[in-house]
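Next up is one chain by itself, shown in structure tokens, the form predicted alone.
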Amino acid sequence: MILQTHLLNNALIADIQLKEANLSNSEQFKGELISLINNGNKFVVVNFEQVTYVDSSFLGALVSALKLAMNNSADIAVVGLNSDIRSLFQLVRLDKVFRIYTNTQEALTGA
């Protein structure tokens, strides 16, 4: 299992349990995240705190899940990006697509 989840207020927190988020685990990640959306969760906060490396296939899986979420009147926010991963999000303009917060508490308050 890639995502460890727990409810906090009105959000489902999904902690990624990987150091390297890449092609070898992107399909499983996508499946788990889509399952969370299909189970009726309207606000999922994906926590990258433990992740040190992300590749394009993993980002693609995240975008696919967001498309599904939007079609289901749900949303996905991202927290816990290290500086390299945050720079990658900015480089590929995902900072314009996802709401990015420093931590879970910030995401819950919509800061």
Given for the second form:
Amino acid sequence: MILQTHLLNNALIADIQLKEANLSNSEQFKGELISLINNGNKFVVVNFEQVTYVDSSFLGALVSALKLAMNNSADIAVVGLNSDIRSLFQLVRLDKVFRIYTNTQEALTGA
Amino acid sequence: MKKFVFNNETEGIYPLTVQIISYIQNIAKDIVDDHAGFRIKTILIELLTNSLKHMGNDVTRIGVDLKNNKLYISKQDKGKPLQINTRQVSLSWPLTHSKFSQNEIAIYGDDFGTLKGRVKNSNQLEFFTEDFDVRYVNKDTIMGLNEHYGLMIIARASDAFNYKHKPDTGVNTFTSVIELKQQ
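May I ask for the structure of the form predicted together with its partner chain now, the form predicted alone having been displayed?
What follows is the whole complex; the chain from before opens it.
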């Protein structure tokens, strides 16, 4: 499993258990995230704290899951981005699409 | 030009990226700030990922050169020429100018921007992006989001980014150029 999950208040926290989020694991990540949405979770917080780098295929997987979430009246937020991953989100304008928080506590309070 | 060999194995992406960045930091000591470092890392990861997607078991060569504070990062292989299939056009090499309006082709995009290619000659395409300022993001914006970011990431992280195909040798070369500034 790539995502280790636990419930916290009204959110499902999904910790990515990877250092390198890339082509070799993006499809599995997408499948797991889609399952969480299909299981009825309305607010999934994807935690990138352990991730060193993200490639384009992993970003594509995240976007694909967000589209499904939108259709299910759910939402995905991201937390724990290192400075390079945050810059990458900005480069592809995903900072305008995802709610980005420093950590899970911030995500829960919507700070 | 310093050359590095990529064996097209996923596990090799990050170690090779670190190795190349270390080399660049050595040859361009005072001109690689944090932002340039991010751009270089991003470009390398995406060039190597592109290679993984398209090259299978063959090797790819990454070249690094620094001239007049311009950093050139190139990826060279002998795989299939760049394939771009859009609703408007399917690219085949050599390119024919008459196929494209104003010698430009829209490759992919969404409300935030479009990746385009400008035909420089029958064997060369220069990538660039047209970016739009989206103030309000709604469900339609999200549903229309592009899910392919590789070439767009490299184009945005580079000051110039192009692709050349050599029909006589079958060599494909992507080259990214970053203008480094003296700190």
